[in-house]
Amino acid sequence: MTASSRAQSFDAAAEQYAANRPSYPAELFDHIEEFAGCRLAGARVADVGAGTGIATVLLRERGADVIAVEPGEAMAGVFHQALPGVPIVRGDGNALPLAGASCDLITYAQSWQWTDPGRSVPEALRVLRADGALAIWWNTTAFDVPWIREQHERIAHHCGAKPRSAVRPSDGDAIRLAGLTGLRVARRQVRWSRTVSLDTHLANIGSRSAFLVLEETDRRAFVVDERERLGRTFPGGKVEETYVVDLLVALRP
């Protein structure tokens, strides 16, 4: 299966998304503004990969100016609905709708990897004002919390796929990971949790792409098996998930 295969099976489940997808919290766009130099107030935001406007909507609320960017149809249209208000425009990281020194700030939750940095770098710095800055971020596992470390190798292996090592890499080997090498570039992780019922972390695993992209038995047969398996590890039907939120600022150099 390709990456792009992968990249637009989440328009297959773009409400499933919407409804159960973890958010970020605010102490992320504290370090966004901190690393970037600018407050996101009055900014001129691209949020790019914006899916059905998880973060885009977190952004908003701090006041930025924000233009999404989605190649999903199906995806966009729930950004629509929930967001009216927003410009969204049909498009990818590696050729940006958006005209040159047009933006303050692009960002990427979630979706950086589905870009080719060869293609995507050159592209935020040609729509970036001079001074602007590209922030990149994803929800991360935390491999510390033993049931969520067990979840994830199960994950890895009913999806045909090696788990992730649990060591995180070091700053250096993240930004040349993200194809960031050249750039300036501040890391920092963000430790943090919500509690949700079984029914949306069993569904939040679902809307992830290597899921999206298994046969319909074979995402079936993997739920029924976790709902009995966290049924038993959380009785009372609620779950805590915890997450790392590894977050790249990118500067010119």
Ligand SMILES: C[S@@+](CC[C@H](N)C(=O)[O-])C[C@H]1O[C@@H](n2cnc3c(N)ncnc32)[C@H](O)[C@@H]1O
Contents of the next structure:
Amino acid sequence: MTASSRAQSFDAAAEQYAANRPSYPAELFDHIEEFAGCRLAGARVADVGAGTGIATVLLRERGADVIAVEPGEAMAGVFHQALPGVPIVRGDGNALPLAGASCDLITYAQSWQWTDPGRSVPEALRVLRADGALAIWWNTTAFDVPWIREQHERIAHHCGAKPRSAVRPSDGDAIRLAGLTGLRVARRQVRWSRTVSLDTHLANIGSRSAFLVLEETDRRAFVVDERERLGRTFPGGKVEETYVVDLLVALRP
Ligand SMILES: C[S@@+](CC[C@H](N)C(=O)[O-])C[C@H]1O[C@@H](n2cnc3c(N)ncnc32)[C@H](O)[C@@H]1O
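Take the protein just shown as the form predicted alone and give its structure as the form predicted in complex with the named molecule.
Every chain and every other molecule in the complex is listed next, the one we just looked at coming first.
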């Protein structure tokens, strides 16, 4: 399975994605403002890999003037239905369809990993104003919660992937892995949780790219097994999902 087919897989489940994926905590945006040295209110922000608009909504609630960039047709379609007045252009982070020096902030919520930093970093620097910032983040696995760690291992096994290490990369490794070496980078982790129905939790899991590239029968087999297992762990039918948002904010050197 290529990275590119995973990057494009979201289009097959855009509505499922919008309805079930987790959002992001308010504190994340406080850290972005602090590290970027600018207020979101009134800032010109490009939200790249905007998907169905989960992060875009929050940026707009903070008063940002957002333009969204999204390669997927179906994801962009759901975005447009949810946020009809917000501009969205088709394109990707490796060749941003935006003018030079036109943005104060570029955000990538769970989408930076689909870019090639050898292209997406120079593109971000081209589009950012002189004192602009690039903010990238992910809702990552809370490995210290036993059922979440065990589920992570089951998912990796089912999808034929190596489970990720429970040890978080150091700041230096995280910066290097993201391809941000040479920039001034600040990192912050924010823990948060949400409580959702078992159905929402399973639909959230099923909207991950690792599942979207599986055959339907393989995907369904996991969900059936997981429903039974989690039904025993959460007999009330409510699941507390815990996340650790890993945020990197990069500035010009
Ligand atoms: C996990 S979703 C994140 C969507 C949204 N930002 C959110 O927070 O829910 C990843 C998104 O990245 C998009 N994507 C894939 N390849 C990309 C690329 N090269 N540049 C920018 N976005 C890309 C996908 O189409 C998808 O909408």
